[in-house]
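Given next, in structure tokens, is a single chain: the form predicted alone.
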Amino acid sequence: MPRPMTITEKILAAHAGLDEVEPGQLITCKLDIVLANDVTAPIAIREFRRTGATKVWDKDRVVLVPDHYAPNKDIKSAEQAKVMRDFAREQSISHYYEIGCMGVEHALLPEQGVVVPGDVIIGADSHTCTYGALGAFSTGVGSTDAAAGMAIGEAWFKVPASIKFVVNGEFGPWVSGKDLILHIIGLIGVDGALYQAMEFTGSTFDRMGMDDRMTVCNMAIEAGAKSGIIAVDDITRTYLTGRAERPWVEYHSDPEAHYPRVIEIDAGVLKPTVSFPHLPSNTRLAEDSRDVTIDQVVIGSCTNGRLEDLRIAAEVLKGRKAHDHVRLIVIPATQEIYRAAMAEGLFDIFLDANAAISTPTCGPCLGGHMGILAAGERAVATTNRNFVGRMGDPTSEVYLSSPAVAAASAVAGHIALPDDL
């Protein structure tokens, strides 16, 4: 009989062809997807071509998106576009998505029913690890291992062992999985689950819905893991029926698989929280921020630019104005996430509120264009990372947040909770 073994561990097993993996074990794995983005997929393509290889394993299964300076910004991120379009052409990829039916790759491809669960995926993108939202192995990768990926469809792994977040009870006003992800990772730090899977599950999840699952996921990396992980269940299921562009297989975690670690956390107790400067890990109460000033407040990403991260912004911002010392800008995560809003009147909130309406993209969250910071100049985002320059000059500030927040801080003026207003 197979050892108790994890979700990932389950995962891996399978895709290795083998009946059993334990932690530390170095594997080769059959992949499901292999994803890249404007910044990593020429690089990749070039090592591609490097090694001779002259048709991708499977046009089906390698997916590439242009979204971080898309649409691009200046000749070199037109140029960085063209080799991906053209290699696009070229080998004749199903799943390449071009401006105006594109979006932020994490939000796209659980959207457009490309990932499923059970898959082994690998991404040219640190957060690639969002998929494990939807009870797949999903994490990100160098663009040389993207490049063996699109040549072989295989990649080799040590299996990670499994940090358990157990995560009961009802979130309080305001709070969502921004809040929890970003408690969590203050609570064991930014190498807190260094190469491990972190797995969620609990009560908490039992009731969450798809898009703040795959905020939770998304910033898995943000605590040094390989993977997030949230096994499938009815809501899961319901989000796929329609959706999804293969069959999927659902593992789930054995009862007396092996954790080397346990948290429990109480959601009842949690409280809006805000990532100060310039780690995700330095976590503090939203109300005790309120001192902060801001110049710039940007909602979206591959974090919360989803429908629903865009209807909490708009239930606190609905009949109010961004202060006149604020810059707001809402970017939805995906084409179809941007019609979905528009014709909930979103935008007009959005609009009579004074903010600017981007087209999808990665922007300013990697300090590529829509929104940088100048020097000395704070922001309020609800994307995934702070570290020094990230959004624009090194002595700018970011601070980390759910859309309730940040929306809230457009209009105080500074960090604030929706109830302040």
The other form holds:
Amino acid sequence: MPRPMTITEKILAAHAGLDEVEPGQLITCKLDIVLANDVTAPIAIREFRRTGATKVWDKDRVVLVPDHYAPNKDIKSAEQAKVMRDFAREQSISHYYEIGCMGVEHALLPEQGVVVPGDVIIGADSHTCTYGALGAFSTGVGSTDAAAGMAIGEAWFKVPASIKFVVNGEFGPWVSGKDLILHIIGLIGVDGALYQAMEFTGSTFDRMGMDDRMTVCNMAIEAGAKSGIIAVDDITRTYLTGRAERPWVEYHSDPEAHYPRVIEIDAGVLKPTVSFPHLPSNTRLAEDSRDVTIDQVVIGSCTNGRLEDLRIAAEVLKGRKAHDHVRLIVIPATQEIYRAAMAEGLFDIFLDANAAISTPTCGPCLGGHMGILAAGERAVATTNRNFVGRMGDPTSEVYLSSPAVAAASAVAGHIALPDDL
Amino acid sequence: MKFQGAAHKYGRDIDTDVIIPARYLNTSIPEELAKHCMEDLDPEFVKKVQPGDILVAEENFGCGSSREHAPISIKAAGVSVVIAKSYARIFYRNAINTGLPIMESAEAVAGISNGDKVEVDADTGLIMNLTTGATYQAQPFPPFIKEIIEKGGLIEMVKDKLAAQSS
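Follow the form predicted alone with the form predicted together with the partner chain, if you could.
In what comes next, the whole complex appears, and the chain from above leads the way.
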């Protein structure tokens, strides 16, 4: 019998061809998916060429998505996107998503069934940890790791210890997965889970949809974690049915598995939470933040640009208008979400609220394009980072929140709760 | 290999957005990226830094995005080695993979002030503060990481692996 293991240790052991692994062990794993985008792929392709490889290890397992500066915002970014597009054609990459088919990568891959439970996935984007919501081991790496993965289909890992978050109880009104993860980051800090995996479990997840689960795992990196993970249950299986393009393997932590740290959270006492500049860990309750006046609201990104997020924003915005001093930008994360939101009538609500609706892009989240802040301006955003200069001028400020708080703030002109309106 | 230069010291949680702001990620040319290194934290950095200088920081250096542009811009700006109390894990991998020497030593960081002359022996991990005369021993790298560094980066290892597969 192998030693009792966590879900993360089991997935890594299986991909390393070992019966068991333990935290701290250095292993080489077979990869299921290697991902890169228009910012990270050009360097990865340059490094891939240096390996001497002429073909990627598997043309169906390399995924390339132009989403950061796409649709191309200027000549330089157009050249970057072209490097990736030319490579995708040369290598007959089956998962290359052109403008019109693309989406924000971490919303797109699960939606299209490209990533499945039990996978080991590396992506040259730090928010690759999102796919842990499907019960996969998924982690962000740099371009050179992605290049090596593209060439040989393997990567080295130090097996992480796991912190177990046991979340029980029901969310109160207007509380979501975003508030939970912001609360957790506030609790443990931006390096609170450094080099470790964050395993989320507890009764709260029995009622949490996939969109919200992805929000939780998406921000594991904001606590310094290597990965975040939620084991497969019926909610995951329902999501995967008719979507997964490969068979999947379900792993579960052994009851006797070892966790250096277990943190219990009562979901019932959580309140809508906001991260103040300039760290995601700088959290305060939204109800204590009403004095922060704002210039812009962004609802979108790999964190909160999915259909359920847009539904919540629309519920708050219905029959209301954005404040005269607030620019409201809504960015559905994929074409499919875009179409569904339109079909459900959400676009009418957003347009009536004077929102600008954008084609899918990472755009403003990283200060790329489509909503850059001027000096001293403030934004409430459903995105994931509020570092200095993240959305524009180094003196601008980003306040991270849920879609509900972002929508309410857009109407109020300052940080607000839906019930304030 | 030994490096010698002046220390440029910064605080904790230095994120990759201030190391190289995303507005410059529409290029991957090292010299272009070097022009904007640390810009949003210290606009004077690229003017002050001399070839061989040493970047010193507190905990969690390089947190945030996975952009390899961060270690590339630091290296291209002339920095020879980074000394920090700890590193965010993606930055750590990226530095190893791209050949930017990094050292982990809480004692050295505590004992080095901005502007101090510092010498680092990357092979032994010995850090000398030439201004104060104090010496520090950095955390040793695990053997596997050492192998990557000695090979000259991850790509060289992959080359060997591909060569072994085809022979």
